[in-house]
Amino acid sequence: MKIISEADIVKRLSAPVPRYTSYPTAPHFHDGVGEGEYRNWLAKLPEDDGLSLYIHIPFCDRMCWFCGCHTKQINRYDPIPPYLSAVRQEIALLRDAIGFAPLLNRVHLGGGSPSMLKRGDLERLRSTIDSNFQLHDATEISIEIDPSDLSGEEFEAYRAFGITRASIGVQDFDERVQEAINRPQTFMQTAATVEGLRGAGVRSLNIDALYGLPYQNEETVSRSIEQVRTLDPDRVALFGYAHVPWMKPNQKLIPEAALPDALERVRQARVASDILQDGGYLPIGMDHFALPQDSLAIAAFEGRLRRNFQGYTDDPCATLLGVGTSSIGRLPAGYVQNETATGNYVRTVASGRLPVSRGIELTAEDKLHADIIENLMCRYSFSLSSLRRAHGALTEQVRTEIQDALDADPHDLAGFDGDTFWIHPHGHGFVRTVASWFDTRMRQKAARYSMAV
């Protein structure tokens, strides 16, 4: 019997596939749906259901050359008021097109870097919001922070706007992998916008650190790791390097050679991994960690664990409505994309259109397919009986799936039982693989994606 090696399992299973942070994915989205489709979503959603509220600033003012995100190099503040203005006219738009100001659950200030903005746009923002939507004492607020942005003003500033969660961007702290990917930011600096922020109210915070990046090996993404851990955050984002130059020409400015392999990868996130543990925190799902008190850790354990366009999340809300260039949207009916081009954005909304320039219209069978994949990206495992109980008769045709994903499976990845079927431990570093034996729409159209591990 030949003995296969780590290294031959891994560069077996390491082909492309997409994260499943959607299903379908967005290579699947068409210029088919647009406003007319999007409105007749919206008029649609019920008045008794809360949502979620993403917001897009595209702006930095530094270009990271790993970033993957949709993001403009600004050297001045000028380009922000006017795009927020859009934002904001954007905001009023969904409101009219519901019909009614709905209940918020979450909203959410990604980018780019939202931690560019000053005190009075924040605070119009926040007006905004508040005149458009309902808000309560458990909704939770969040934005993504670049330390680098900060001179410590704008503390008071998140204060004011009610932030409850910060995601604070680190990578790496080795200085030659920040040089490598053009992302220079000290432990210091670092520690001082934690204690900013804790001193701000706000109540939990997330680090976000890359392994797969340049230069990186196992003992610095460990010295970083034990950096990151003194800190104290709530949360650990711990996202594999996605290198996808072909669709991101900054990428094209890092050092391929440099680049660690799959084995190396997946070395280096088991070493992050058991860094955490040893520290108290829970893995959750294939790239997040967690403290025991902390709500992600709480939907996992009561298996409430759900997965949007920023991962993993205790988010329960059947909608999302994205707002600024390139974002996107989930509701019931389907997904929809706004404009990229900040530009087309602005001059759309200024026009009283909604900015869609794609999306997708689910069918019985994506919210079927949706429904396995985002159970093993959260859970490791789905049950027959319990799609049956959602999605009816349309079940049964898993049974063939399942078969055929367990005689793709020379490495003994899952199992299936009659009902349930899982992936075992030793596999679930490689969920993203196991989940696309259920991506039927992936078989439909070819499209390139990041490595699996």
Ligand SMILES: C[S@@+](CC[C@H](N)C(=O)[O-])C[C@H]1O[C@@H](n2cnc3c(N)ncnc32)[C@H](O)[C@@H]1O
Second form
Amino acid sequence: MKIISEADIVKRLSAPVPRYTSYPTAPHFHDGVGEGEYRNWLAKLPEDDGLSLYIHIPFCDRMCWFCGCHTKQINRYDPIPPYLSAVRQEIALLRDAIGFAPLLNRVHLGGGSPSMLKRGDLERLRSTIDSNFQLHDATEISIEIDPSDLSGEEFEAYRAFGITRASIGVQDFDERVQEAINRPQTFMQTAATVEGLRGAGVRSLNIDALYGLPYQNEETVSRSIEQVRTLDPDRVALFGYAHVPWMKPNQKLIPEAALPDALERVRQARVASDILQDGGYLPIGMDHFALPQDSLAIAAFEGRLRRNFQGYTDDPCATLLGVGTSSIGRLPAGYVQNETATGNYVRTVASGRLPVSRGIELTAEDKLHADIIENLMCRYSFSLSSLRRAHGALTEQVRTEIQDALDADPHDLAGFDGDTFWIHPHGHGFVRTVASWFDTRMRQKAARYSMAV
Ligand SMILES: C[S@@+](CC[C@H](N)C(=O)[O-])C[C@H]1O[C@@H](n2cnc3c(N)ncnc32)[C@H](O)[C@@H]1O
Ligand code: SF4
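Can you now output the form predicted together with the named molecule? The one shown was the form predicted alone.
Full assembly next; the chain just shown is listed first.
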């Protein structure tokens, strides 16, 4: 087997590819799918299946220059209550369109910074969720936290809301890096957040860390990841900084000359991964790490790892409802995405309409390729025999696609034994690239993506 040199790796990186948090990916959504289709799909949801709920809070009280999220900096709390009242209306509209109060397995508050929400607003949101869905003892309720938002009073509100998991944004502890991305955050501030959340009974904590930021090098990344490790999170999400200034104007403030090149990014990811694995974390998919007793690690071990818009998950639900601006929903029939502008979103909901602006209906071919890509992203392999059980005769076309993929694989990243296609361990860092070989939609319509590692 050919060993890949680091120079070869850099060459491979010349082709940016999607992160595959969905298939088809968001650039393929179109306005031919709207409220009518969504209502049809919602009305067909089976009553005995649980579902998941994602609620987007598109506000922050600071603007980090690296940020790729859909959010807006606000200096006062005023825009939040009217937005949340639209969110509560949208939840009620969804419940009516579904026709029954569905069982809820997951609730995730993401953003933006849901850690800006005040106690009263959290209480009202929780009560709306309770009156439109059925929660149970095992319902996971999670929230994304920017430690700079917290004064210490929020922890009891999180306990009352029933938060079971929290994800804390760290990115990097190095002061020079923090200055270059406009994200000051001390280690002590982060440690106090960890302690407060644990004290409030939050069972599972994740920390987000980044590599590929301006002025980062192997040494600074090592130091930051060592510090992350001392906080003893259950999970670490280690993302490569996605520099897409043509989509995110705030990233134009990032000093591009100080960005590490592709080879350096690979080295930073490797050093961070080594530190985490030495500390007992198991690598999960392409960018997550989890302690062996964590449910994500158990799901990966048992072959139940899934991928959705939040990244890797052990959520088995076929349906994820997205609420709030820009939120994406996944239903068995297809994807829908909400209106991104807050004003339009609030007005649409106030008029009793579901605020869907675009989406995509899944064809049988899409479902087949979504299955292939999710398997590659989660397990680095797929087998024709299991695809055939789910997708029938359509699976036969995959043989030609595998042959084309192997022909286009000069670095010997993948192998095929007649039934199973797999990515060799030395190719795991290129899982997005290999997945893109099975992205038939991408061949039909090009879009701009971030670097593959
Ligand atoms: C909504 S934020 C997390 C919560 C909170 N707003 C915070 O920043 O602490 C989601 C996460 O996405 C990641 N992220 C944001 N922009 C990114 C980018 N351009 N490339 C890679 N990861 C990014 C960061 O790690 C960030 O913690
Ligand atoms: S990284 Fe988090 S706090 Fe910073 S702007 Fe993005 S969403 Fe807001």
